[in-house]
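Here you get one chain, nothing else, as structure tokens; it is the form predicted alone.
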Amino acid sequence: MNTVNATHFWPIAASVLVTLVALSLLLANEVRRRKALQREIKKLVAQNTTQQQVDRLTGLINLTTFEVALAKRAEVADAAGSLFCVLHVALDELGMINDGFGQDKTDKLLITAAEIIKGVASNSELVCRIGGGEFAMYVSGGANVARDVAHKLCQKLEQSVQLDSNLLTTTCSIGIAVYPEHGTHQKLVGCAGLAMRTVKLAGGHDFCVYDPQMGANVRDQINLLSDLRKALELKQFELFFQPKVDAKSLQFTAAEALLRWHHPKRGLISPALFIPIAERYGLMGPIGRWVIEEACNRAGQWKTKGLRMRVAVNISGFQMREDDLVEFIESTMQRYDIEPGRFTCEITESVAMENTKVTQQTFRKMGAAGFHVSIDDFGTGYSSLAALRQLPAAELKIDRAFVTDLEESEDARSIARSIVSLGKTLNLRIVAEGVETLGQCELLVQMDCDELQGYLFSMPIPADKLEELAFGVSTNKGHGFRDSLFMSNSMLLSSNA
């Protein structure tokens, strides 16, 4: 019995070692994928992890992980008693070279601004990209070291930037906030962007340290803003109108129309306050649209009354990148009976040097419809002799700024001698704006310039009153004026048959 239990037992035994093995080598197995699949895992997670911490196109840590960082270097500056500042960095107008240019090469554009900012920045691991075209950075010091470092971003950022065959000029805005000086560092970020929005509402282009005041300030923008919005319907903007003289004659031969709004509780604004607000936040289209059509109306008017003056209005850049511009200025002169070429448009030297498609296909687009073209504020920005040529512009107007010091500076005379040497030689006739003292007019007529335009001659004034010089209500008929603007009653009605 033994001999036969044995000779079964030894089969069975081995066959269930056999299987143990086998399945101890599974199970081995098991555990080493498990742990392989462990791994994997971990590090995907860890891959995710730090993809979400950075920002995908530029690669710097995003607002979450930047914040985290600001709680340790809080943590720092309360046990060493020291001080540390968030700049709130944002680029100027990008969404007007997003339009002009293309996501591409804005993409190109932030890029490059992120490594700017990398590059200035004590410690590049502690910049973030917030967002669109605007990024934060830690300092460490107080606010005269953060004012050094936001004088410098704005330089490296201002510098031109080549996209492909574009050289792009960008300008910045910052907004600097001190820890902990202007509250917890939960708090900083916010505070540096409301000082980086108070200096976009002024213009742009430089930077500001926070203050307190800054929240009421936007407050009082953003009920300006939604006045704004209502403007329009209810009727509250007028059209003022500053006359330009000839320079010799110093008669009256132009008009620029400029715009102004009757506040229900502020009385009248003037646009250096809403016009920049209209443009943020796309009002200037229909704003812009109505001031060619008061415009017009008014010139109609008085033509019927036997004055043809030529009269100027300021195009926006705005209205420069919309694609039926001039169409709808060619329609509203010919509802209102005006020549092409007594309507200016006046168009800033910045918005002129755009070297967009759009800016410069309205640019040919007026050249072709016969406007008359002036390139206003020159001499502020950078345009190239080259690139005056190809525009279709009648006149060049001097910056008041170059005017107002024309007493008292060697180089302001120089700059206006200049530009009015580049005029002639590109046959443009030249006109100086914020003349203000005989002194500069007789500066101004000595360069030979043709026409004037400031408050020596006239401030601007509603359209009834400039009507009322026109016609003599005050004064003999036609004093002020010159003579070939009044048609006689033989031509008068053969415009009007």
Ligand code: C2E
The other form holds:
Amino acid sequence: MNTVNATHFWPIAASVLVTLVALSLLLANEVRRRKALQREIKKLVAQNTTQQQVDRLTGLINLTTFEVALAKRAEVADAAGSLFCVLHVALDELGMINDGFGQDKTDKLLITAAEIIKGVASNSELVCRIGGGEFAMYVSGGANVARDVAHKLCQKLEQSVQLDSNLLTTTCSIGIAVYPEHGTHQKLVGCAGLAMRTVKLAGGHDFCVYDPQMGANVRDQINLLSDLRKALELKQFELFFQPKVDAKSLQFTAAEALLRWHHPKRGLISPALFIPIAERYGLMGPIGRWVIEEACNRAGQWKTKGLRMRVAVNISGFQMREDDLVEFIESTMQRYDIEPGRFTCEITESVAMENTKVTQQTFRKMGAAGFHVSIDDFGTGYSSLAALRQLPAAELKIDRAFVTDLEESEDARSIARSIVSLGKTLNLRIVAEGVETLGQCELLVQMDCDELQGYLFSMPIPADKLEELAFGVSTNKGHGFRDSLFMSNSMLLSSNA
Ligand code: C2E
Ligand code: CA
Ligand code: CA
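Given the form predicted alone, state the structure of the form predicted together with this ligand.
First the chain shown before, then all remaining chains and molecules of the complex.
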């Protein structure tokens, strides 16, 4: 029995041992595999957490992480009794850049901008991308330190950025909020954002420090913008007209159309207030077309009545960049039977000197169509004689600022004199705007200005009032005012009779 047992024992024991060794090997393998899996999972979790904290495009931290860091900075500042600021930086016109250059180039611009902002920051870890073209930055110290940083940042971002073959110039708007002066650390980014939006509403490309009043102002502007979107449809616009008179005969030569907005609650709103908003928020296209249509309509009616005045319309920078502007004006003029030479496009000097391809093309088309082009607010920009010679302009309007000071300031007189002689060299007609006094009028006549415009002759008035004035019906005439130079012969005979 013992012999038999012994014979069976060893093979069984050996196979049990082999099984045990195999099992323990398997177990060790499984433990190793599981450990590797756990390491992998840990790594992925860590990676994911970092990704959630970091903006993928620029590598900057995101807003949530920035706000956590701000909370810590606030604790430190409270303990030390020190100050810090948050800058809310927004690139201007990013939407337009995206439309014009595409997503890839915009992304490159954002990466470059992020690098520039990091380079200016004293603590490059505390710069975050909020989203789109908006960034936030922590600055240790008070408002003066933050202003210096903002100034530097504006300058650096303004320098042209080379994107492949395109040289882009970016500008930015910056809002600054100070801790603890402007509220808890949770409110700082919002306050700086409001200040940034205030800068944007004022035209962008600047910086300012938050003021509690800003909330109301921004709300006010946003309300105005939403009312402006509906103004055309609700027929709240009207064109007023202001005559230009011949400097020698004081007769009408033209009427400039000036837009008026009858706001249901606020009354008459100045175009100086709402046109910049319309330009910035893409409403100038339809409003500008309405102005052209209405001005041509009026000019057509005057023509039928025998009053053949030139009509002048202000053309904004946005309109100059529309590639079908000239075709639109031409077809409208045809509809109202107006000759091209009787239509003046007033374009400000700063827009005229914008050297973009589209603007230059619009100028060329205006010249070819035979429009009368006038360079408005002349003397405020930096036109060179060579650049002026390139434009198909027929008229220069001396800016009101020089006319206002004419009697008191020798500087204003010499500027006006040099504009007149520059214009004459280029064979342009010279119009002086904003003439309010007889003294200014006499000086401008002596300087050999061709046409005058201003309250001395007439305020901008509704179309029917201008018609009455031109026909000599109105009793409310300005200084020495005479009837239209363009009144057709038959009308002149009947009105003289
Ligand atoms: P602007 O083209 O330089 O027009 C002259 C402005 O000076 C007008 O202001 C006019 O009412 C005012 N003005 C005329 N004579 C005198 C004067 O003797 N003294 C003074 N103090 N002011 C005088 P307004 O009508 O408020 O227009 C302001 C600006 O808004 C215009 O300046 C023009 O740039 C813009 N604007 C007006 N209508 C339009 C429009 O239909 N389209 C575009 N794009 N801009 C327009
Ligand atoms: Ca004008
Ligand atoms: Ca002007």
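What we label the rigid core is the largest C-alpha set whose atoms superpose within 1.5 Å from one form to the other. Since the model is a prediction, treat every value here as computed from it, not as a measurement. Numbering follows the first chain given and starts at 1.
Once both forms are fitted on their core, a CA shift of 2 Å or more is seen for Arg197 between these two forms.
For Ile61, the Cα coordinates differ by 2 angstroms or more between these two forms after the core has been superposed.
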